[in-house]
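Consider the single chain below, provided in C-alpha cells and representing the form predicted on its own.
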Amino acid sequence: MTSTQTALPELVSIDPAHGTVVGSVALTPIEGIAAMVEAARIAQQSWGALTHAQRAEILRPAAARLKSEATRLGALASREMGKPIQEAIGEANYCAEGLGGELDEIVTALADTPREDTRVSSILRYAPLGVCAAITPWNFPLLMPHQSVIPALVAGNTVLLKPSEETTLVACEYAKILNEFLPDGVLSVVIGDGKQGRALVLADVNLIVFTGSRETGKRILGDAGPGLKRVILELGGKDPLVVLDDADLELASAFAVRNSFRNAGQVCVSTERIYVDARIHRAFVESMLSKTRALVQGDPAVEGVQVGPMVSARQKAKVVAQIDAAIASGATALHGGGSDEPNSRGNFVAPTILTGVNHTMDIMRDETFGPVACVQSFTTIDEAVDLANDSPFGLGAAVFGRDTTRASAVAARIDAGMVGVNQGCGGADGCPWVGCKESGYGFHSGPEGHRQFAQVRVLSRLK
C-alpha cells in the first residue's frame, strides 16, 4: 500500500460463543457496487450464451472441492454463527453431496418444453434474466447461498452474492471454491450490511433473491417496484404445530423439542407455536420437558453439544425481551426463561418452554427466531385450525395424529406453504421450498422453483 492509499473499512466477524474475533474482510464501498454490477453484466453475455448443460458441467467439479473442504467450512461456519460443529459440517457436506443431483435437476427443469395444437408448434424456452443479486442470511451460512447461487448460475445469470454480515467469511470461502471453476466476473461477493444490500437492490440488477425477515423483504419489494425487477423472497415464519388427541406423544414431543430448539431456534421453519388438545396437554408438556432437560447446551465446537448461542447480542436481546414480556403478561416458563434465567450467559438463551400463553402476547404473533416453544391448549379442531391460522406468516406447519386421514384433513386447512403430517414440513425430492401469506413472494428449489431464476420465452411457428 502506498502512502496515498487508504485502507478500506473492515467487516469484523465475531464468534458468538466466546466473543472473540474470527477474522475480518474489507467492506465493499457502496459507490463501487454499480461498477460491480456493470462488470457482471458484461460477463453475463458470454456466460449466458452457453447452454444450461454446459454451465452445469463447469460447476460440477465444485462438488468434490466442497466435499474436500467440508470440515474446514463447517468449522468456520460454526465459529461465525454458533451452530453446533457437527451440524455445521453436515450442512457443508449436504451442499457438496447434493450438488451433482441438483445440477441435473436444474438442467432438466430448464430444458426446452414443446407445446402444440392443430395449428401452431411452440417451444417454452428458459432464458437468463441477466444479473442476479443474492442476499442471504446467517442461520444457514452455506446452504442459503448455495440454494440461491447455483440455480441462478445454471439459468445463465451472473451473480453478486451479498451474505449476512454475521457470516461473511464462510460465504467468501464458498464463493472462492466456486470461482476456481467459473469464468471471471460470473460470481462476485459484496461485503457489508444492510447499506450495501440496499445499494445492490437499487443497482441495475434484473433479479433479487432474498432470504430473511419479513420487514426487510417488504423494503426490498418496494425498492424493486419502480424497475419492475424480478424478486424471489423467502421471509419469516411463525410455524405452528397441532397435536391432536390421538397423537403419538413420544413422536410429537420429540419433534417439538427438536424443531423448536435446533440451531438454537434460529431456523425459518422452527416450531414456535404448539397447540395441543386439552385432553393430552399435561402429558405432552411433561414429555417435552423431560426431553428438553436432556439437551446439552454449550460451546458449539464441542462434540455432543446440541444447542449453541444466539448469533449475536442483538438477537439474544430480542428473544429475551419477548420472553420477559410474555411472563409479565401471565405466561409461565416451565424450562429456561428470560432475563431471570440463571444459566444464561453471553449470547446464550436456555431452551425455553412457555405455557399460559395466548394470542394477545407478542411472542405468539411475532417471529422469535430463538429457542422458545410456546404451548397452548385447544378443545376443538376448529379452534386449533383458527389458532394456527391466526398469523400473517404462512411458511411451514405440522400436524400430529395417529389417524393420518384425520390429521391430513386438518393439515389441509392450515394456511402454510408446507405442512407435514407426523413429520416436519419438508417435502419429497423435487418439491419447492415455498411459503404463503407474508412468508414468501415467489419460491425456490425443485423444478418449479428453479424456473423462477429464468425468463420464460415462447417461440412459435405455424405447422
Contents of the next structure:
Amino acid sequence: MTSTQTALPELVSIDPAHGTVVGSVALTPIEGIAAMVEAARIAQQSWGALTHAQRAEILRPAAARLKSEATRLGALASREMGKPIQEAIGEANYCAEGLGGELDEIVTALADTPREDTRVSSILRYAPLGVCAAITPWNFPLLMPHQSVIPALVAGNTVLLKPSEETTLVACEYAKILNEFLPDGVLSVVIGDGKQGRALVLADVNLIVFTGSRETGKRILGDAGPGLKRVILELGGKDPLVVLDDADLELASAFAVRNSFRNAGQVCVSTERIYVDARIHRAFVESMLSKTRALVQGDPAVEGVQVGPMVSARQKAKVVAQIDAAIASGATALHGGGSDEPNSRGNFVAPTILTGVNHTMDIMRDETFGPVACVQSFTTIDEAVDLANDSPFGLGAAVFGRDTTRASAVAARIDAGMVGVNQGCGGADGCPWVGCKESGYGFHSGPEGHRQFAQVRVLSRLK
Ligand code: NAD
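Got the form predicted on its own; any chance of the form predicted together with ligand NAD too?
Now the full complex is given, and it begins with the chain already shown.
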C-alpha cells in the first residue's frame, strides 16, 4: 500500500474458545453495495440464459473441490465459531457429498411441468427471479450459505452472499471454491454485519433468502415490503420434546441430551423445552443427568470434545441471563447453571438442565440458543399438547412413545413445521426444511423448497 492509500475498515474474526484473532477481511463499503447489485444484474443476463441443467453441470465439479478442502474448511469453521472440530469437518463433508444429488433434485424440481384440460395446454416454467441476496447466520457456517446459494444459482439467479459477521472467513473460502467454476460476477460476497445486510436488502434485489433470528427476519420483512421483494425467512425456534409415559427412556433421554447440547445448543431445532409425563419424570431426568455428566466440554479443536463455547460473549451473556432469571424465579439447575460454573470461563456455558420451570419464565418463551434443557412435567396428553403449542415459534418438535400410533397422533396435534416421532424433526430426503408461526415465512429444500427460488410462469395455448 502506498502512503496515499487508506486501508478499508476490517472485519476481525475472533476464536470464541481462546479469544484470539483468527483473521480479518476488508468490510464492504455500504456505498459500494448498489454497484455490486448492478454488476450481479448484468451477470444475470447470460447466467439466466443457460438451462437449469447447464448451470448444474457448471457447479457439479465443485463437489470434489469442497471434499478435498473439507478438513481445512471445517478447521476454519471450528476456529471461527467454536464448533467441535469433527462436527465442523462433518458439516463441510455433508455439503460436498450431498451436492451432486442436490443439483439433480433442483433440476428435476424446476423442469417444465405440463398441465392441460379439454381446451388449453399449459406449461409451468420456473424462470429466474433476478438478483438474490443470501443472508446467513453463524451456527452452520458452511451449510447455511450452501443451502441458500446453490438453489438460487441453479434457478438462474445471481447471488450476493452476506454471511454472518461471526463466520465470514470460512464463508469467503466456500465462495472462493464455487467461484473456481462459476462465470465472473455470478456469486459475490458482501462482508459486514447487519448494516451491510440491511443495505443489501434495501438495494435493487429481487429475492432475499434469509436464515437467522426472528427479530432480524421481522426487520427484513419490513424493509422488503415497500418494494414487494420476494423473501424466504427461515427463523428461530423453541422446539418442544414430548415424552409420553410409555417412551423408551434410554432413547428419549439420549435424544434430549444430544439435541439440547449439540453445537452448544446453537441449533435452530435444538430441543429447548421438554415435557415429560409426571409418572416417568424422575427416571427421565436421572437418565438425562447421567448422560450430561459424561459430556466432554472444552477446546473445540481437541478431538473428542463434544460441547464447545458460545459463539460470542454477547451470546453467552444472553444465555446466562435467561438461566439466572429462571433460577431467581424458582427454577432449579440440576446440572450446570450458567455463570457460577467453573467452566463458564471465556464464552463457555456448562450444559444446563433446569427443572421447576413454567411458561411465565422467559427461558420457556424466548429462544435461548445455548446448552440449556428445561424439563417440565405434565399429567394429561391434552396438557402436553397445549404446553408444546404455547409458543410463538413453530419450527421443529419431537414426540417419544413406544406406541407409535399414539405418539404419531400426538405429533399431528403439534403446531410445528417439522415433527419427529422417536427421532429428530428432520424428514426423509426430498422433504422441505420448513417452519410455521413465527419460525418461518417461506422455506427451502426438497422440490417444494427449490421452486421458491424461481418465478413460476404459465405459458398456455388453445389445443
Ligand atoms: P441474526 O438474525 O442476528 O443474523 C443473521 C444474519 O442477518 C447475519 O448475517 C447478520 O449480519 C444479518 N443481519 C442483521 N441485521 C440485519 C438487517 N437489519 N438486515 C439484513 N441483514 C441483517 O441471527 P444469528 O445470531 O446470526 O443466527 C442465529 C439465529 O438463526 C437463531 O435465531 C436461529 O434459530 C436462526 N437459525 C434458523 C435456522 C432455520 O433453518 N430456521 C437455521 C439456522 C439458524
